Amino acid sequence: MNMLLSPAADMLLIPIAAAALLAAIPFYRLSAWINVLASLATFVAALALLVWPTVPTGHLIQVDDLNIVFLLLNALIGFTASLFGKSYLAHELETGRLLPAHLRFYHAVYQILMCMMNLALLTSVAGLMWVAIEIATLATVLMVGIYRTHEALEAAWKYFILGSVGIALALFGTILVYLAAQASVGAGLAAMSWSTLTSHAAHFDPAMLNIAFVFLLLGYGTKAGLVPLHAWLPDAHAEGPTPVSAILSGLLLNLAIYAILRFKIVLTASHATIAAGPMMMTLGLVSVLVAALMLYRRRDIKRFFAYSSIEHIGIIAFAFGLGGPLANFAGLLHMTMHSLTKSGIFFTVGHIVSIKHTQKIAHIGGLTISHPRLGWLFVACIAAIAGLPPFGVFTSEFLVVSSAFMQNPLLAAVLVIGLLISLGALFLRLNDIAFGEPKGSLTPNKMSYFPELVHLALVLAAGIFIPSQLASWFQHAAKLLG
């Protein structure tokens, strides 16, 4: 196979190619377009992966069904928060908060995160994931304190260190791998290949890939945002341009929950070591309860939804913690609908805070009155988001805890108690935000609502009719994580 004119490869050319020319390119406005059509040539890419004959094994790169669920989801959202991010961006532009360098910056860097989220799932090799993820992580701490305040600067260095932190630990553990299979398969980049940690596990130094699989849960579960080492990740929300806090929520989050995956199938295909899924349930459902606590505190409404998004991921490694065919067919429906729905409400939050001028929660509401477009479309995200019929969420979380109901009901009592807590929340926040009298400005939205209504038309559809033929790719990715 020619890898130069595979979908894979395009999917990793097309964003580096076009950071080099935003890094040329001194019109803003320009540049805002190629960033979207970038983009969009990324998702055209990522969509022929459906089609394209999957890349061989033992290569730089493969696709299976496992990570192009990841890809397509990556590509997707990359594409319609570059839409976004154009008009949102174009706003701040106007009033003051960022100079036209800031934007040729944020474009660049923007392309730039893209190719090295794609280059992390696309990879065979563990190490160069690890490279790609850090590289990625420097990208977001950048955008993040694009705005140059103290505020953002200061949750810019805090994502940054424990960012580090997190992934050193990761780095660690990723060494250990290789050292375990080292002595199995030899030196070099076989050692680190998916396809050969996976088919040698059995003949691995049991110990030192336990080991090695709590450094890794520890430094990518800071990547994901699992608690306790999810700090970093309220300030990098609140702080930063909000397609950035869309990027963090709906891609980056699922990038690190896809790195522990890629390791536990390597752990579980040893018999002799001990199972992941206990650890990956326990920070799981501390997560989830933990956020939804936490949610009544949040006064900013960034922040707000920085712990939700911390709760959803919870949800996310309960379920593949949980393991199974259901369980991991939930998981996967789960961060699919959390992904689209998640940064559909970034967006959503987006046109609030540009017409109210403030995060603050307390100074923002009626806005079914004042903005009823806004306003709805809001009510529509927050039902969504909660779990409730007929939206997509709904649908997966039913499926993780009729799982969990089927495999530990004490378990699942924890996990529904979670989540109760976290619906009383959201509707609370709900009624604060929506409706009652209107508060704050009322200068009218000008941004179009388009990125957002794809995303819940989206969770919509699959919360009334999966089709069969996505039912039965993420079957065969389910069975892939065992």
Given for the second form:
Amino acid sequence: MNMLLSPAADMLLIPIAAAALLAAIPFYRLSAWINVLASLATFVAALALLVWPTVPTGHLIQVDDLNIVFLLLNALIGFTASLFGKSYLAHELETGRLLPAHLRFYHAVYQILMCMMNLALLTSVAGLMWVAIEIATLATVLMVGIYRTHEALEAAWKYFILGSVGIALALFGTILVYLAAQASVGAGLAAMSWSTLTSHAAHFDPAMLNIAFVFLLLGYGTKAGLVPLHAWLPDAHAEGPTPVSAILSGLLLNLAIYAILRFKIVLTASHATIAAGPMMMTLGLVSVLVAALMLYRRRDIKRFFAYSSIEHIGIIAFAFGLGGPLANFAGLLHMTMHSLTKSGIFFTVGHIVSIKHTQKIAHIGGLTISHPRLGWLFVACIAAIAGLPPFGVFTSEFLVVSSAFMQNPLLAAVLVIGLLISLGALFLRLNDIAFGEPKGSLTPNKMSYFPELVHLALVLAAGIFIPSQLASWFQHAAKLLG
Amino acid sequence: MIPLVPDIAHFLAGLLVLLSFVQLYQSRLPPLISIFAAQSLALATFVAWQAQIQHAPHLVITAGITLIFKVMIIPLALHGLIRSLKIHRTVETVVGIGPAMMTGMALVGLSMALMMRTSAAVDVVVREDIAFALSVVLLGLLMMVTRRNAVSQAIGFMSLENGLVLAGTGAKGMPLVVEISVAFSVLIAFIVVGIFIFRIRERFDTVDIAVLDRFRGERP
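For the form predicted together with the partner chain instead of the form predicted on its own, what are the coordinates?
The complete assembly is shown below, putting the previous chain first.
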């Protein structure tokens, strides 16, 4: 009974119960509603976590300043994506791209995915986090391949193989961390908890810990889509259903970053090891530059924004690699802003694609004339992701760049060049899509703009004013990162 | 400790590395599957031996899963699979056996050099097992990049995973080993079922750039 009252446990129990229920219900209209309600309930539990962060006794679950940021973001976007998915999937059902049986499968897997992402964030044990991320990966593979077209299967298979290799390397890294820790922490579940690992890190074998971090960075870096480990990401984004693209960009990439950060904390606590920061900064900068250049050659609208996600994950990895209170704060803020903006963009792109029946940018045009509301919403989304004021992405990118200038002006210059290159690509495509002669189908949009409006409103609000409570909360989390 | 005890563990771990090498130069699928089964059998024996010397009865579960799942069910399913896909007679063009073997040897040397340099704080016996495990992992990766057939890529992944189980069980007292091996078995089952349902023969059936461009959505 005590366990049911804890919001942390509820964040796991609600989705898993909903998944079992959804797998049993064949009526897709009802199951779409249950999916939304369960996601809302999970979001309420996440909010309750803010005022009541108690956890059930034991070593398996913990709530601290760092993971609560990720948990709230996860629950919020999980809820809005389920809301968007409800109308989007109903439309896919009408056009015959999906069957009711597919929807039943989709909803059950969606809740399993939510449960596993929450578990990966909540758990205090490194091994359990790995298991949760592995199952979350499997769930997304199933969702990416749901259209059963040749391209979708190819994308799912590629994602599956590359993701599996990534998590296999991450597991090897986890085992090596245990070996480095073994002499000072002993055996058993508690030995691998984050608090034990961090407090004993000074006594770990430094050489082993170094090798372990390289494996962890490559393994979880593959899941985060850092260049050159990003090959799966654009395909999976483009060929899966749009709500899944939003979840992939908004949440799953963050989860991989979270895993890297947890191990970075351990590495920082042990003074004898190599610095984790420069490796993350290098991967981050390479991601920003490569993705920014790649943006110019994309002809598919979802693939275009997938590359934009790689760019922003690069910025986030760079900020966390830089370290220090300001850069960590900026990294956390940018991660939050990017998740909200990018999933909002994918919702908007979902509307556009379902009107035009194509993902080719060349066949989409003049949206502001043919569909004024959708068109201007899209313009606002692009302005937000490009980092223009007054949106929150501007604030966070400004903080990242200025903290980089303080620590290393040369690297900051490279980052700014990458940002400017991507800005050019964004405006070029904005011009093609939003302005000019309307192209393609002109049927009006019947879906609600509510989910992306919520996201944009939050990003706008954060750009104008960050409440001091929120700022101090982020500062606490940044301090934890060292 | 009697010297024979770690020797048996090292013998079995070395056997896994050896069988990884044998997989590397197999160009036909049926023997490749059989060698994978033999490697899994060596792994099951290793895990059972570890359960004995570490006094860790839960490792018997991992050994049992390996024996039933990877020595029996998966190889049988794969044999049936390649028959139904009619690829059991095809000879795969391996990326030059010579270069592959040389790279493999370099990788084993690398993992030995890497692991032996770590300080003596780690148990010596464990350290050598981990060096073998890293070799198996890297050889599995090498196999995945040198093959184009989906089935042999899957076998490469599974032998990589054998290396991970070797590392996880060799590390004395590692928590959650059983849970992790169950999670991995689910992953492998997915791979095999995936190949079967979607009839994936090769990752890209053609080297025609135009087709790849269409798939990547680069064509306007």
